[in-house]
Amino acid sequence: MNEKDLAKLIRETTLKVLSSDQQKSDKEIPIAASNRHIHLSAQAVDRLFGKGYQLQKLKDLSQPGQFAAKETVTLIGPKGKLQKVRVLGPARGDTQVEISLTDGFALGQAAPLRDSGDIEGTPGITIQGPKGQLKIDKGLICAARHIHMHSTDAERFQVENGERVQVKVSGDRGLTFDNVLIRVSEKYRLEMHIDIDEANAAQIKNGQLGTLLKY
């Protein structure tokens, strides 16, 4: 091989390479593992906080206008308690609890995998608060994976709102998720939600990205 050819076959060589790493880049998603945590509804609130308790913001977590609370809560299963379980503001419609299943185990009471939302027919679960105590009857869940889209990044990435993806994580404990939930709206920030035990099945920080695969 000549000189020019070469030349040649290392120009279109390096052409590849960066395309190839141009079109992963394009499919990467940053992820974030979810600690247990409770969304409170404005009567919730009032019972466990005491009337027209507003909740105290600590830090504004990645989606745009939610935050965690300084506030945290007790929960009460059948067989063992969670302390310090972190409210995350502001108030919804309807009370609920997201833990993993590791701690359902704790609390002896086992929380269905449901998108976040979806909770009829979910198990109850007694909520401790400084100012009194609170017994739902539904609304205990482990979020099933999904990944926060705006308008924008679901064109990009050619998805639509409640599609279902799959998403791989390098490393070395290296995994590809399933059933990874789309959900789309203008106040979402791009980034995928997992919960601690799904983290630590593949040792993934916060902020590592995972690559995007449509079935």
Contents of the next structure:
2 protein chains.
Amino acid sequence: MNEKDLAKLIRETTLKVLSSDQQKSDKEIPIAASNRHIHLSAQAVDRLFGKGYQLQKLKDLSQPGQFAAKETVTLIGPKGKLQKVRVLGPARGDTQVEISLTDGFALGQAAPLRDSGDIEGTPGITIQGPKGQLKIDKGLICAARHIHMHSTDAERFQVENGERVQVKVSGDRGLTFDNVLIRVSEKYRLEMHIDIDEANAAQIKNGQLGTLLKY
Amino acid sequence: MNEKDLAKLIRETTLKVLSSDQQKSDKEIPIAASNRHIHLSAQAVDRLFGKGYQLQKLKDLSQPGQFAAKETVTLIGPKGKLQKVRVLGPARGDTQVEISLTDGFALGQAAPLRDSGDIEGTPGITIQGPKGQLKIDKGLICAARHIHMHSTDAERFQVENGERVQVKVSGDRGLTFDNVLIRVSEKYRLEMHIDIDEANAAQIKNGQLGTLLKY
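Which structure goes with the form predicted in complex with another copy of the chain, now that we have seen the form predicted alone?
Let us now look at the entire complex, which starts with that chain.
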């Protein structure tokens, strides 16, 4: 091979590598593990913390407007309790408790796998707050894997709200998650949410990136 | 299309479907979730249960000769304890404690991801038995995903001892595990072993099958 051909080969190879890197980073999504938590209705806040009580912000969450509250509650199941379960704010229309399958074993009440907000027919649970106790008759779920994204992200990834995709995670415990729900909103910031069981199964480090794959 | 061509098409299509089904079932592997457990050396049995003590069989495990013992121990970490940790028999050369990442958080001592038997440089832990306490200086691991198989299975799957493969699991929480270690022995029976975090992440049902995929 002469010098000119070699230079051409190097240039072409470099361009290929750069383009493949670009393509890869274009498909990357930060992953966050959600520990057990609870969303409360305004009525539930009243019951658990006292009439007219306002949740106090501990810190902002990645999704704009959402925050971890200073308040925690205790979940009481048939076989055990889970203490210091973080309340997320602001208050919502329906109370929803999100736990892992591991947590379900500890409580003695399994949580069905559901997309957030889809709580019809799910089991209830007893919630203990500092000012009162509340027994909800539905709302205990194990949240299905999902990706929050802005419409500009959806355009870039060429996916639609409600679509299911795969997300590949690297590392010694690498794996590819199937059935990952896409949730698109102008209010969302790009982030994949999984639960603690899923994070441990893939040994996800904080801030780790996953790669979105279309079916 | 005439009758003869139609008959031919039906026959060929049927054969294709049958062959693809056959291929699929040929690649299927039963999956078992391992809860936290401990393998003890003869010296460790002496120390924890008394000099000359013999482990009692509770039930046979899937791997020939291996059994769950009636005996349990307590693991004592810097931040917490895990009680009723099952002892597996028979006694081995080295004491090895296998826990999940979730268990590591509870103990306050993280377990590194290792293949079973590879315990050099791993952390120790304190083990409490009915007759004594033992502090091992290594042996606490989170066991890496692996498949036990007989050499006839290895031949059928066209894989070798020490090779890493992928295993696909179906279902609402379906996923594909990467880096699954193949362990071949004349003493092994075909079974994939994962820990409780991995089982929950994929919502594995007892006796569920996974599909082996070569890289």
